[in-house]
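Take a look at this single chain, the form predicted on its own, given in structure tokens.
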Amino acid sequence: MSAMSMPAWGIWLMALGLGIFIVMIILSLKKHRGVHRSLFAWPYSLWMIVFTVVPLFLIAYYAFTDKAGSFTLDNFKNFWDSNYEMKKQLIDMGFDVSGMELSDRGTVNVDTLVYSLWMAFKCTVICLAIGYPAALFMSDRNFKLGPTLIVLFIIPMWMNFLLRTIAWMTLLEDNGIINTLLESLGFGKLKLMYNSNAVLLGMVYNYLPFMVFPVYNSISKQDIKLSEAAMDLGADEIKTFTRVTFPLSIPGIVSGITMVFMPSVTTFFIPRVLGGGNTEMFGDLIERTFLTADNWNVGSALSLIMMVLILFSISLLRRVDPQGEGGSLL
């Protein structure tokens, strides 16, 4: 299936959204007899309809249909059994696949998802272990350089994500800066590139700010009088932290976990560059299914499975942080 094979109803749906947008603008102009402040929000509404709502409908459509447009659940069966499509084609050709040995294991897709979840879990734990002390340190009102350090955390994010990742190749490759330094000190070269550790390092580097900022925002908003009251009642610094500071920072922690974990699961460029094709995560699998295998139906089913994980993560965030107190980056 090619990229140009959008169903007719998808095109009509986009046209309908554009039509509704134009009608709502006209009604707003008539109601307020001119330009009202709410009118400036309509371009965002149009953007959401065309580039968020319609693509979601298209993904759902492709996920539950075959190449002929008929309803099917075979795309999700391809997730559980990566050889399902091949077996189906062989059966249609008249072959008996019951005793046939295939080159690939049928659990490749599931194994890739499990591996991605494991890598994302490790990335999140490391980011939390590094980011929470950093956020706690920078949010100290007696530490005057805290805002400066926050700016230093922000500056790398101004650089393109791809460039930041590629820059690590200069450091980690066999003839890179780190191995050159080790050789000059009399040590042998280390295999720093094209393995899971390099991928994990790149993930932690890129997603650490998304853990630091929500936690910093949550801690810095706390009323200092609460900690002072706890210490006045006899609590030491450790007990004040465990009984007051840490519980109040949980919304920021949950927000940080969500903002780090989900991008880590879906990332695909970091494993490709730092993993060198030796590691494949779920984002790589989705991209390969869409672009290399040119199978939009299975790719949409895989994307839909990932969306379920994202929705579960968002629902967890809403339960722990219903007011979104830890959700702001600044």
Contents of the next structure:
Amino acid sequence: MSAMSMPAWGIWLMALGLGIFIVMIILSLKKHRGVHRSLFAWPYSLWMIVFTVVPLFLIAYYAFTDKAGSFTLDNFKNFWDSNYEMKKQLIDMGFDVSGMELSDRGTVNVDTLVYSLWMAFKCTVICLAIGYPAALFMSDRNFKLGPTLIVLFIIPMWMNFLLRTIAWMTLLEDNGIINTLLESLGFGKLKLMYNSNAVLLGMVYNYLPFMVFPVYNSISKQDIKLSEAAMDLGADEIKTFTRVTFPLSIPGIVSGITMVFMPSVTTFFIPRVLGGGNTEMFGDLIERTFLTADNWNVGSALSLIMMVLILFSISLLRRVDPQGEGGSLL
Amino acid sequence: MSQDNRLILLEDISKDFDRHTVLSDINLYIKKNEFLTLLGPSGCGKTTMLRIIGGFEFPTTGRVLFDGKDITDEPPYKRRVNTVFQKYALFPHLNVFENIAFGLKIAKLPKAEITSRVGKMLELVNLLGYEKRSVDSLSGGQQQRIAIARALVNEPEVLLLDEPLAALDYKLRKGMQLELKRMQQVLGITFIFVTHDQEEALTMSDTIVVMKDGFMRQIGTPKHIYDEPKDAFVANFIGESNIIRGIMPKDEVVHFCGLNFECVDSGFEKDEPVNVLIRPEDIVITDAEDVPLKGVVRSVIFKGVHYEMVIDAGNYLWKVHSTVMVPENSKVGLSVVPFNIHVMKLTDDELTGDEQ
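Alt. form predicted together with its partner chain, vs. the form predicted on its own above:
Time for the whole complex; same chain goes first.
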């Protein structure tokens, strides 16, 4: 696979970042007359500049240029109409494409994005629906097993998520554990894998802890005296929850939604393993565009669209929680 | 005392936490419109007792009666009792108005009535105009008054206060003590107040219950408890005191520091060992020649109203409060009128165990 070469100015950009970085260190050393506590922030700043800030510039550059390196919006047009590239080539070759019937509707990319957002939305809702009650239950002070259960939630995260996802295959596949069990009980086999529900299952399984922890934290750090005060003022258990415990857990919910929704939208690999390629998500599309189609320009444009969408949804969430405990993750 | 006056009755209450007993043998009634203080050092069970009345804890044994009705197992929201919590426990997501209106909204009162009652409360606690403020923006004293308003607006029959003044500075605390007493008298509500501050208890209470290690040690009016403490612990906890071991050779005579003193107590066995309590302000300093108990002034500290002196006499260091200054190292005599010598029976612990 021939990787696209990085433009020469990409190297120069990194060198510039490095240069500014060194100048800043020297200035800081001069200003504080020696080593200051801010010294400890420098390694991370360097890391950020070289591996985050500069690549972001590069992605923006690729997204707005063609393979020859001149400015173009074709990459975005290609997002709206996946046949755009092909049509252009046909026009170049002298064909009239206006009346031409193309087998592909040309909305593959948009469809994939919409599908990804829809899947991420479903995943977030399910995680909230399962995770909130679980967190509420575990943060109950009278429930002595709560902290133990939280550890049980953490333990699977010690394992790589690829392995965890592959493990689901042994459960769900046609001759997997569940189907073997069903068959031995006299039921027929079920088609459990290679559909979007299996993908959703894998996503919920992987991202559920990211909902449970922030919610658990926001509830368990609440002063027990607050719910006692509510009860004292005449609120029964349900009203105490709706008027005190729940409103005070909103920062945790916002944080949880953010932490589940963001990785959900960009999910890749899970659809390929559990969805068997029938259910491509946007993360896979970006990966495929970069690595298989070897088109860094379109891939960058897709990445940029993704980032803007995530930024947009997080800023919407921030309105719910102006204090910004959840939004501060951004 | 007529039976009808008894609003709350605690019967044979005890409470264990994980086999650790924090309350035992509690029998107490609380009258209507009474200002009752539960007083004791930390860990004496006073807060647990308050929480049992409030419904946040349930007694291991015994019953709680409210107006003659058994409420032992009723949850807090069914009790006609409201609480002012130690650190106020104001709702951080609600503003001042919403905090005070919380109970009224739960009770589904009409909006106009809520507004007018909250307004009246804010007036009572001197915080009109603070309705829209967030509770975090208020000072400790203001938060405290909001907590009181939030409880009182529900017009409870009993207000429980769990060391509500502990977090305030001295001046503010003094002011709030009088303020609380005033509110209690104006509103005619029963107050049950928990504190470890004996001065607070003496200032505000109609009745004080002195507690130690989960037991009630003594109950009475502030004056009664100060003047007639039942044992050395109560005497020490309420006010400053000189407590010395002695014996009772016969009625109205007590022997300590190698001398016989006249007193007003009787009903002891012959030569029964006792504790003798003499308050520092009851000791009169005289010339050394005039009285049998003589000593030397060891230290003098000026306290504003009086001098606090330590006088070494009869093998005991006496705390003495006097408005007259006597220089250090001078020889003085100490005298006490018989009425101010208070003889206390020894407790079982003191009789059997090592002397404290």
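Positions refer to the first chain, counted from 1. Bear in mind that the values here come from a model prediction, so they are computed numbers and not experimental data. Here, rigid core means the biggest group of C-alpha atoms that superpose within 1.5 Å across both forms.
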{"item": "Threshold 2 Å Cα movement between the two forms for residue 308, core superposed", "value": "no"}
{"item": "Core-aligned Cα shift of residue 22 between the two forms, given in Å", "value": "4.1"}
